[in-house]
Amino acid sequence: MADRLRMRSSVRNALVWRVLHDAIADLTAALGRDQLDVLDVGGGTGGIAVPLAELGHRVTVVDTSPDSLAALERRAADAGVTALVSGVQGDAANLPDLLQSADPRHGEAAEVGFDLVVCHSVLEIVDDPAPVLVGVAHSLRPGGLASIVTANAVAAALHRAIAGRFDEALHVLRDPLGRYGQSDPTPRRFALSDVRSLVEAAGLTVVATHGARVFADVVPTGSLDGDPQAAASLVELELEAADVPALRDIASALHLIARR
């Protein structure tokens, strides 16, 4: 069972990591240096931060949970990258003030800035996504990139219909927040046009959009059944589908890359 869960997680995250790696390659080439300053908003226990630090980048994680940040510290220590990872407790809606207060250079007129800001699975759970995106934009250096992943309302409607919950699928399409009802654990979902508008209103330019988990969330678990070749084939399919507009638009998650 553990192997099966790891395999499915690898499939689910393959597209996100490919896009991140491409963004990092673009930035390091443009900046002429191998080490980036990265901000991970809502990065929790370091599922993204620690692997990025293992690649040599400096990563600051902002999260509201002290328990998650403690787990981040342990994870970074286990990976031997403590010097490259730091945690800041606070609300994503208050990023600029929060980061400047946490910066040891504060008081010396130093400007806090990052080459890459990662904001994954955050916009759907915050009270208001708009100020979070404004904070993301303000945290970026000119020319920096933001990687934004959020839940797709269209996919939620499709998945509820596949499960035979037609009333809930209809509710998703009619609800401004993209929810299927009061029992829905996700506070908010977005159509691609809506999240793009929010990103652009924050002062960022969307340079790429991808669909993450077009098939991975609807393929029966048994179809993988511990078979590495099946998982590899599904990953290849996901990567190919991510940039096909009709498939991107029904993916479970929308992945946008935006530039300041």
Ligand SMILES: C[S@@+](CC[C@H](N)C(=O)[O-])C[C@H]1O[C@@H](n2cnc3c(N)ncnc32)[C@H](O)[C@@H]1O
Given for the second form:
Amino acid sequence: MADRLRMRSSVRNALVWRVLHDAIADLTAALGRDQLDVLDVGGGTGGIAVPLAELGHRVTVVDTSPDSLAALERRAADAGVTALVSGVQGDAANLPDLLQSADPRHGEAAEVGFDLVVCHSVLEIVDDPAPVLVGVAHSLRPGGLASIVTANAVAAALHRAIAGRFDEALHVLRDPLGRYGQSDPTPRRFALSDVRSLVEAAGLTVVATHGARVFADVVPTGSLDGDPQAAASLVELELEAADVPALRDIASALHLIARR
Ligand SMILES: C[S@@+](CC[C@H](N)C(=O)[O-])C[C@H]1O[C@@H](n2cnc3c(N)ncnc32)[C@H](O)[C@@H]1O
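Please give the corresponding structure for the form predicted in complex with this ligand, as opposed to the form predicted alone shown earlier.
Zooming out: every chain and molecule, the one shown earlier first.
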């Protein structure tokens, strides 16, 4: 069971990690240093922050949930990277204030700035995504990169229709910024053009767009069971599909890289 979950999770996260690794390679080459300052907005329990710290980067996680931040601390300790990971509790809508007061350099007129800001699976659940993105842009050093992952409304419509919930599919298409029904766990989703506009309105330049999980969320349950080669093939397929515009546009999640 644990192996099955691990296999599914590695397939689901493969594209996001490839894009992050590419962004990190781009930044370290441009900056001429191996260690980046990373901000993970809504970073939760550290699923991204801790592996980034294990690569040697300094990571600050901002999250509203004290429980998640406690889990982050434990995860960082287990991985031996406590010195590289810090958690700040607060609302991502107030990033500049939160980071200013959390920064030990505060009071010395030093500017808080990050090379890479990660904001994954957060814009769909915050009260208002616009101020979060303004804070993301403000937190980046000039030339820094933002990695933004959001739920794709088009994919949700497809998935609801495949599940036979045609009324819900229609609802998502007509109103991606609202829930399709009471059972919808996601307050809002975005079409690619909408999230791109929001990112650009915050003052960032979108430099790449990818689709994450084109197939992984629709392949039959059990199709990976006990077959590591099938998982490897699906990862390869996902990585290839991510940059094919017609497939990117129906992926479960949209992954944008934007530069300040
Ligand atoms: C779906 S999880 C995503 C976690 C992580 N970014 C990832 O991709 O695995 C959303 C996270 O955002 C946090 N969150 C929700 N609203 C927030 C807000 N207004 N400000 C900061 N964090 C928030 C939640 O506590 C949760 O940890």
